[in-house]
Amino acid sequence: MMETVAEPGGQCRLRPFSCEQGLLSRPDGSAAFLQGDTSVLAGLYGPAEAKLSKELPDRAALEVLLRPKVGLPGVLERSREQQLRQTCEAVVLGVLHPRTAITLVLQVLSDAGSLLSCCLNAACMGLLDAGLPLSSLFCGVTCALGPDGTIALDPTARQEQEARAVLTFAIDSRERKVLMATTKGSCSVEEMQQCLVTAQRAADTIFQFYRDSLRRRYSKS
């Protein structure tokens, strides 16, 4: 599925994306999300009994683990784990499952750009597959700001390397609010606002893809 978003000074294009849920048998929910040549596999466990040291009396304790394609997790993975956890905590109704643990494991299968947004999309589809109560859905959108100020939506790894700034937004499905934002590089406030507007428009396409994907899955006899 591909969508074109018209922008002043050019066009921003989402790469083709696809998703398959319920791939793994051991987790309570799983999903594989593909954006262009970037792919992430998500496995969700819980709500389950929490260790006493991690137990929270008023809500579920949510943990996110990001595993790179090769090697051990580093500083970048730890930072992204925190960003992913904060996004998930904003929508998961953990108060309905106090004193329990929810663990989300994200395995990077290939990274060809816009990895964090692909992780966000895989996480949301994994949460849906597990049947966890959510206040809303969310999606991830990455924008790359070129040296001349042009915006590349859902950039490839090469576009990210050549960009002056790379911005990733987590956007909720109810009011298109920003749940999380991260920036690498330098940009003005105006440029950030332009990237946000572009990301919010692209989010409409991704949420429609979510709906179509779920409709196809549950309409099967």
The other form holds:
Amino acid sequence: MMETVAEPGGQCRLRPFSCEQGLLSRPDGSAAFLQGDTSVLAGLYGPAEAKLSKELPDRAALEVLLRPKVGLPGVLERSREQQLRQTCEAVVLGVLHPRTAITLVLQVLSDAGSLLSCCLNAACMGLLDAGLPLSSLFCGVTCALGPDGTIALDPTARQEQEARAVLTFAIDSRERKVLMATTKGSCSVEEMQQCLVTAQRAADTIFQFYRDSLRRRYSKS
Amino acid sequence: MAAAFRTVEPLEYYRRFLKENCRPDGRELGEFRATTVNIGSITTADGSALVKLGNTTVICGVKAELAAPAADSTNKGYIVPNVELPSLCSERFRSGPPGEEAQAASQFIADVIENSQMIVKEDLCIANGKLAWVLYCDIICLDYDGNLLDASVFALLAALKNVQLPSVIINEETGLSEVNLKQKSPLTIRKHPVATSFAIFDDALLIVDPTAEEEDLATGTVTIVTDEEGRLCSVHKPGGSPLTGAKLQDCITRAITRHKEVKKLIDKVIKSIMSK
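What about the form predicted in complex with its partner chain, after the form predicted on its own?
Entire complex below, previous chain first.
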């Protein structure tokens, strides 16, 4: 069990985030990611034997299950699951484990804004903890466009409600390209590009945090 | 010979075409399939539209019903979209509860309606706190040949433009609603969102309006929804190959051009109906 806390300051204005890996005993990989007051618990099983109906002949079949904090999963959770699944499929080297199943289960523990990016970060840390082969890492960043045009990173629930538009990006670690993008509300093209640049800069902080937390975990001290 | 190669190595087959900047069906990389729209074909619905994008056929029917507004928003009506992918449209869908693709598409349509503010829910309110319209928008795919999202958004827009709502007055004495079916008025559509989808091939190439075969071979998809002012209503990239900001900008530029073509088509069809 390894817990690390980061307090990013300066221009990034992300809320303090922390991560705990290997906290569950049954899954092959697990991680709990905390962003301010939003926290998500990820559990990863795999590569395991796949059901005949679900197995793919040349690659691993990835499945994501997102459980909301209250109530049964609905249409919104299915949509988020599809986005998370396709993001993970783009980085996991599934061709190394054909005819297997990789299951990622995400449980929302608390939602205080930026939930999707917290899920993305928890998923990536879970994949790292499980030791699955990845072509790159990814992180989730949410930007909220205030009514006056200011960009707020990692918005709280209140900032999201008051915002004109909320954009969530999954940025990859190799070249800071966009793996996943989803928007809520409408914005101009220039504003979207500005948010993207801000998100790419914030991704540097998060990737540094991943690196530090793994280094601390695996260094023999 | 080519048919055998296509079955055995579909990706290589496609790459040969993409190298020459064209696709097996003869289209260029930035070319859409022939788009046709038929409005008002379902007489039992309050508004309907049938859209064909090449082989992809999507029909949207809008039914208006009356309901009491929610307690926390007494001046708002409801718009309930639902996308159905019956087993009729493709062999990949089994009959039963809606699969992930149908649910994700329904959520996407709900987001587009909300983000673009094409219909303001306050316009659907008849009497504050007592009565409001509920618009059930059922989008059913009849033939799945890729690019479901574009066709669905287009069908929804055309069907909503076609909706005629009867006038409703609340009788002061009895407190009941009286519906006058003879007096109908159209909906106020404030914005016209149009979706443009792209498939990403080999992490680099972007092709517009993918067919089902191209979607299966692609490594990712992007859907951009723009309105008539060039504002982005939605950037929907559910995972897949990573893209740079510049490539995303190219997609947006193409989407803005497509918006103009679609808007012209819709206006032409609406005008031809009005003139009858």
